[in-house]
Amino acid sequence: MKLDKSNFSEWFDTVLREAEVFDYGRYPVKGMGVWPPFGFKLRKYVLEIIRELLDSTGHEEVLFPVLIPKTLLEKESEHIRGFEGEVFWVTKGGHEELDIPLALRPTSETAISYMESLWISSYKQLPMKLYQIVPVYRYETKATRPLIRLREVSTFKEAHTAHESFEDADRQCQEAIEIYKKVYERLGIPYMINMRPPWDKFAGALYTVAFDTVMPDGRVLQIGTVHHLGQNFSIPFEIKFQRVDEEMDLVWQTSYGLSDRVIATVIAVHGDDRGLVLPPEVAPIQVVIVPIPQKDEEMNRKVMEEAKRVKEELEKNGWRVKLDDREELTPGSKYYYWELRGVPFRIEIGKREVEGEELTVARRDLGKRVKVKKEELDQKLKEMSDEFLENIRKKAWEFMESRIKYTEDLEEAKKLVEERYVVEMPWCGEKECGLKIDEEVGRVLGIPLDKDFRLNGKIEEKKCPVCGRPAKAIIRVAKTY
């Protein structure tokens, strides 16, 4: 099998189902995939980032149901005005149909405000600060890709908070955005920060804060939001609290969500011709062991020892290691087959390793081999590890800073979208401009808070380069999925 890169779209699904990652399109309900226990296993790994990071603020898992009655999704009218031509109705129950249809989970806000209605009646309780990670389901009706646009988004983690005050809710979009940077430097993935434009929010918030990133087709994935909900789901679910001054008042809400996509773009950003190259901290299995066959039996034997006590040594330093002792496949068969699987490490043991001081460790970020005396290898795989995260994270980031480019003139943004470049443009801030940039040039992805453009000038001085008045800020726009 060969793998080209270069033609994205057809090697991110030969290395989703050969490396056993994520089974899609045999399933026979579209838009729905399976976890093989290879995939599961990363995704397992991806999690416990996100719990550590969630837990280590403050946050607290909880579990809601997967059903939502009709008349709860509909309390928050552009809420469900934004999420109606998505939600899969259930309508009867066994041969009876049933009172109230009820929806399945676009997405919590309105099912958790509702409980909080009933949990919160003090200041003492806020910021009240929860998440869970559940399936959601959505009737996407454009092109389905797994891992990216599903109608059963199986790996979503969202986060509903509660809080006095405007401002305090603010700071908790802020907190957020800072969970999600450590989230994305923990797996070498790179993002913009930008700020949706008021026609792109999420229904119901009063702003929306998204990472992007840039995939290996120019195209750019949304891999992440924050929102700012204000008080549009406390108002119609009177989530009432007694403040310190013992006046009632109505609690300000965030929340914000992660999804398959964060997988998937570990996946696509780091991956190459050989397959998956996966970060340390979440690759299933960490080091494979290859023992190099021996014609002489007895150094056979000591080999497989030497193999064996290897791997019980890392094992006991932490380490997730294979031994793979398959005797019907050679040791050149086996490098391809754990490459395609993106093990950041081979350990190579032969008769040399046998009867010397060092072992051979194979690195999958750089293709290359280097020796590592016995009594240092937990102490330089750890250091290796480190390496191997700073490598591909700068890859990637080298990768996605190439694909941004800068222009005041509409007609060379039009020819840089269509090149698959991000493209920074002044625009004046009228609803007007931004949705013909969004007609004509590609799809506005908001105001840049990840890049301050006041060092290269007054954004006063700048042109919008749709009506020619004076910019009010720098947007980015992109071919996007």
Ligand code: A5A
Second form
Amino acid sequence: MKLDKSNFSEWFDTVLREAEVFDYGRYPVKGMGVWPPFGFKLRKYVLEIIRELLDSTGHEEVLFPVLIPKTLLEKESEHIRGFEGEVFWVTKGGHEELDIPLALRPTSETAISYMESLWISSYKQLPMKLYQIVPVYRYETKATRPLIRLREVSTFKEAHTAHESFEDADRQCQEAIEIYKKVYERLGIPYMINMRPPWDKFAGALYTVAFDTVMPDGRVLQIGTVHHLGQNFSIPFEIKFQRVDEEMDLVWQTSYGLSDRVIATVIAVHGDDRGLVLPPEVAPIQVVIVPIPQKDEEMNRKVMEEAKRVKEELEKNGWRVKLDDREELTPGSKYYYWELRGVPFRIEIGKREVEGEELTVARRDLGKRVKVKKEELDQKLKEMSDEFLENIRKKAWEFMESRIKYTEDLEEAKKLVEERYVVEMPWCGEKECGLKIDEEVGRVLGIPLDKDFRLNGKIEEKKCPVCGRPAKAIIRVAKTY
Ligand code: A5A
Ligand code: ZN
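I would like to compare: after the form predicted alone, may I see the structure of the form predicted together with the ligand?
Shown next: the complete complex, the earlier chain at its head.
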């Protein structure tokens, strides 16, 4: 097997399969894949970060049914218009036609709003911050891709919140953005935060804020979204509550979601020509120990003893360790095997390590070996884990930033997007010009929220390259997945 990340699409598919992260394209339903044990563990550790950040900010985990009656799904008209082309329907039970077709949830706003209308009666219950991590089903018509565009989105984290006022829901969107920033910072993934244009917001939302990242091929992937739903669902679902002043009112809602794309970007952004490079926090195996076989029987035994001692010591300190004692493989082929699987640290133990005070630790991110005093191993690995994340994060941010360019010229913008750059350009704010940019230049990602162009002042002095009128904002445009 040869890996070449400059051919990203092939690299990605090969790495997922060879590193046993996600078995895709073999299960006989299009757009659906299997998580084998190694990938499942990676997924589990990524989800632990997400759960921790949600639980510690007052979110509570719930679990709703996968089936939603057609009548519920259709209650909010914008919502169903957005999703009707993507719904998988269950129309039969055994030999019988169902009275009401049941949708495999494409997302759960309607299911949750329905129950909230039964649960919520008083301001005392607000804000209500719920989330679930479940599969959702979308009959995607664009080219499906493993973890990136699935029809069974097997790792869908959806949060749904209800509030007393527009402003409270607005603040909740801010909190969600802060949480997602933390998720991506802990994974070392760079992101842009873009206010989607009105014509590209979530079906049923007042506004949508998206996290976007640049994939190795220069195309942009939406890796999370935060929606202010206003009262769009609370009106048809009649989610009423009594205010402090005893007046009845309808709640204001938000929803925000992450998916398998979080894991996809960890793999895509950090990986290299040898395979995965996993942040230590989420690596299924953090340290692999490779004993170096010795000709001398006695020394060989001591090497194995030392390897076991190091393993036990590390495990006692909470590290996820693998001692690769397979006799049929050479150390070199073991290095290769574990590099492919993204193991952050490899400890090689031979005669010198048995007799001396130091161990040899190879770092997956640097491809370098360092010497570590035996008694400092735990401490050093902790320090190196922080350095590791910092190093891959910095590299990833530098790459993303190098892919963003500013222009005020339409032709230049087209050329840059063609070359897979993210373009920042002035915009008059008119939908007409936005749609023209969408059509002729590339997908309008929206207005950057991670960078304040107004601080440089003079946005009004800039001209919309489509119509020549004064600009109201900067927008980002790119080729997307
Ligand atoms: N209920 C809200 C949160 C919602 O459904 N929003 S969403 O449609 O934007 O989806 C949330 C996130 O899931 C998206 O930002 C995107 O990162 C991811 N996603 C959407 N469709 C996907 C698919 N077919 N495969 C993988 N990830 C997907
Ligand atoms: Zn214009």
